[in-house]
Amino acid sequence: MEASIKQHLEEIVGPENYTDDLIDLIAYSKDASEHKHRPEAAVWPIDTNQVSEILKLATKERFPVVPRGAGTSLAGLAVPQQGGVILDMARMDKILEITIEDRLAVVQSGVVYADLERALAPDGFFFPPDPASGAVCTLGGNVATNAGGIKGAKYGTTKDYVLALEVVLPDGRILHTGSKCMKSVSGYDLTKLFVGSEGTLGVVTEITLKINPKPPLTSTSMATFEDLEDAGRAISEIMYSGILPSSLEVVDQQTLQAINENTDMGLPEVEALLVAETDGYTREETEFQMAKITKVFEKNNATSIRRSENEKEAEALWAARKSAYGVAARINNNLFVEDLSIPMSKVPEMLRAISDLAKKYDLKIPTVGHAGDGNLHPVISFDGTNSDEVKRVEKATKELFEKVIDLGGTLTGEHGIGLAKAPFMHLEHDDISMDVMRSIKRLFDPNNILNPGKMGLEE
């Protein structure tokens, strides 16, 4: 990159919030995922204006711009793969409007998850997705990967909450989706057009959320599948039984082992593990929801059923669905976090093929997931010194993908294509659909300056 272009980037943002360090540039190098590629420099905007005017410098000059949240990716959405610039949001932090009687949030894209539900939380409010990583996600990022969590069978994912947005376009335009309204029909919907789409059609600088009442209590249990067969009806029944329960989460035996082999949680190390959750407004709903869900439970064979009694209890309930991502970091020194979506039929015939292929290549792949709306995440652990298990797990990862497809799945539930799914999205999109989805980037974006390489957008 020019040093006239660094200096003008300087002049954009002021040197406070420009850097070409190269302990910065490290660090910037990477996301949460196994990828990794150096920026050239790196800013953090304070307003809308000055992203307006860093774009059209990155138009004129041509360098690629990569926005970035809290970089909690796990799919390579903020790896700037071709260089040029990172735009980190961090510092759009400001929780601008909260309005309980419209039930309505404005906030700029660096407002991080949690700090909005701390906002929330005196009216008795709300913003349900609650990914893994709210402590430190931005919802920017949220919006950028359409990012769900463990609450997503009842409560939907991110696109359920978006009213409007103020984006940035690649020329610096500012447009602005949506209204405040909780509906509205008017014109094409562009609101959920930039939803899910990883920074590659504009820059979120603004977004207007519909925000829930938050139901005060809840309800938990914990039953243990000898067989895998018997923990998917399970969730099958339960989701067509009349009740929604607010999480119903699975931990596969692979994880429970690692759990036992790390910890000295003595987990049983059977083939599932289901965790479930109700919430309500008295006591009574809540535990007629579960009772509903324990009849489903020992109707399925459970060998086990625990019901906490309290708040401690139930923690201690989540306890091995909570500690599943730490432990499986320790096992290896490479994590794939995989982010597959099937039909809630199909969890068992899942959980088996991944059992079956990490038997196959040799590998470990521990798997815990969404049961409640059918989003697994295998995660594949490896020695990426190791080339022959990293040909194993290219391997299993390319069968992985079929097979998700085969069931009539998705890659991608809420991490996003990123780099890490693109050489897989032929699978799930025929040429139209590639075709159509390319024609919408080159509208908005003609030169392929924003996220570049991601997607699979590229001829």
Given for the second form:
Protein chains: 2
Amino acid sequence: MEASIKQHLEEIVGPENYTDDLIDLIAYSKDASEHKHRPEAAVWPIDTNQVSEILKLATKERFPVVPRGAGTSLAGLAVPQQGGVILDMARMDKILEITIEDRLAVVQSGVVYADLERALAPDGFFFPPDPASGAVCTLGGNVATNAGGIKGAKYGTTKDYVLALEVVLPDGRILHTGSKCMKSVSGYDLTKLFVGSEGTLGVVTEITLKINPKPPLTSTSMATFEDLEDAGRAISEIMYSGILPSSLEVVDQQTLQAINENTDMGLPEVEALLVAETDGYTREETEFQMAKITKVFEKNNATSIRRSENEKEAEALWAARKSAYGVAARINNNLFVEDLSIPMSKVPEMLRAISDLAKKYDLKIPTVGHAGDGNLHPVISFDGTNSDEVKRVEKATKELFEKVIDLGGTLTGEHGIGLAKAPFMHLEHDDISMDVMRSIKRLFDPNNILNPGKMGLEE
Amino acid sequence: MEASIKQHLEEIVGPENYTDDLIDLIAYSKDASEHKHRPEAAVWPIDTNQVSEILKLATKERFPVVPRGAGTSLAGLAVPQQGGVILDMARMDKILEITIEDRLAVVQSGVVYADLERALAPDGFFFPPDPASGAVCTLGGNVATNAGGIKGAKYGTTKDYVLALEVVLPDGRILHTGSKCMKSVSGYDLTKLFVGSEGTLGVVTEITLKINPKPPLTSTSMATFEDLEDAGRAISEIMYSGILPSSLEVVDQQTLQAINENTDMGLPEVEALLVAETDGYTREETEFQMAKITKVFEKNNATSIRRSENEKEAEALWAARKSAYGVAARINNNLFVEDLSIPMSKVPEMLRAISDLAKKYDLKIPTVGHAGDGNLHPVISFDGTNSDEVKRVEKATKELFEKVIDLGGTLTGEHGIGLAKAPFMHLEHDDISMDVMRSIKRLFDPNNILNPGKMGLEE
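If the one shown is the form predicted alone, what is the structure of the form predicted together with a further copy of the same chain?
Shown next: the complete complex, the earlier chain at its head.
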């Protein structure tokens, strides 16, 4: 990147919001995935007009621009694979409006998820997606990946709450999509086109969210199953019981073993552990639903069922599920936190296939996931300096995704395609679908300046 | 349209699925709006390949193709404004799959909403949008307009349930979007781009829907308010009470007067009547929520509050709301069932503005609506043979939509733009937004063969 371009960037945002220091560029070469590539500069825009000026310059000078939230992507979405400029949205972090009577929150895209939750809590409201990285991730990042979390079965994902966006297009024009109304069918749904688009079509600067009143009560239970298929039948039968758990999580045997090796939790090393939560406004409602769930657990040969009597006990039941990533990270020095979705009835077959792959390729692949919406996270831990093991990981990953597609699944439920899944896009999407996606990319970003190399869009 | 083209169409679908009889063409020149224009032929395709062949022919010969469900559009979406061929999807009416354990229903686009509801009922499931025309409208039409209904406040609209689509593109290619998984962020969200696109981008042939377990219990109440502003405050305060009613409907004074003139219901002719419904799995849950609502009603000077003790009484409370359209249709020979959305806190100001417009232009505009999501339906009844009155209606409509936009609202919450709102698109959408929408239309349909003239997309 020419010095004159860097100077121009610095003029747009001011010297305090510009860097090309090596130490900063190294930090910006990574996100939470295993991918890395160094940018040539990074800026912290403080308003929409600066973003517009930067994109105009990028279009004129043809350099890549990679929007970045908190860099928590597990799929390389925030890695500047072709260099260029990192657009760190962290300094556009204002909550612009919260209007409870209209169920609205309007935020800049750099606002941290947890900060919005804290601002909504006094009124008893919440923005439900609840991503695992909620303490640090930004709402702009949530929009870019259509982030989900453990409440997806009942409350859906980010897309179900984004009403309107302010987006800067690659040519610098500022587009306003959607409206502040709960319902609108006025023209094409441009809003949803940007949700999950991984920063490849425009830079989101402002987000209008629908917010929900938070049911104040929950009931929690945990069940263990010697047999994976029993757990799978339990997941399916919960659907037939007519209720929607607010969470239904699964922890597999390898994860339980890893937890026991690294903690003193002393969990039974069964084939599957399920944690279920129901919510409501009355104790009768949460317990009525939980009674249905525990009945299904019993019917399907759960070897133990524990119910929490209070919040502290509920936290203890959640401990196994929530310690999974931390424990997996200790197994080896490298980690692919994978992400796939299948129809819920296919959860046991998928877990069995993952377990078989681990054996076949002599790998550890502990798996946890959101059984209630069929979204699983196999965690492939490996030693990146062991070239033989890396090759086995590559083969296992490819077979994993072939199996996912074979089961009617999708490559990613909530982490996005980014760099990690780009090579597999053709497994899920046929030529027509890829052609339509590429034509949309070309329409919005004809010079391919925005987050290039992601999503398998380049032929 | 040349005879050779008509012959080719007839060959594609077979003589039993083709018509150019005058009586049929007259029927197909209208939908439930006041718009009309005669097509030159109509076909009933019976499979996706026929739709593909028809669109290939249309692209080659450059004639308009207008997809049609049950023709219940109130905004002219199904009227073939530029002639051409009506593609009546009624004979693609198969429910292809219902898989409760995966929360899935897969249907052809000609399936009637009520038929799917009947098929889901034995398992206690439902597809929540519940449009007023549910007894006859098709699911393809629901997708084309992103249909909503009286359960929108809690359950959202059609878009919140469409997981995947099979769509025939104008060039005849068959596109598959989305997946059967509850969660997917694999590539751009092409599915949502087609939801609400009014048949202007492609012809939807197959729809995969997320379905919900239906909470079996409801509580219902009705309250009357002498003062519109009291009713408005009640709507806002229900949000602050922390619960989400499954329905919160409003009926205005002109509607109450019209009901009393045409029925023996003997309703109090107050400024606003609200009907609220809560749902849940236990009586405690529905009553807990309803107690919050009635407390808010009392605090805001409701002059009467009635609670239903059983289903029959609940139906009686709903009678006023549900008789509104039928009664409005009797006032005069022509009817615009309007559709607008505003933020919920603006409901009283909007109702007041509608009442003022009715006085100013000497019109009857009874209004009902979904107060819980800010979606109102002013029903403008008039005599279409009275040119002076028609002019007053036109002026009132224009002022109505200027006021809507002024209040931060949107031109349509659930009926779509079609022909009715096309002239007002520029009020809501700036040049950049219109330019992006038009560029998407050109990308998918460069020859403008699909439902041309709708949505204000032609410059």
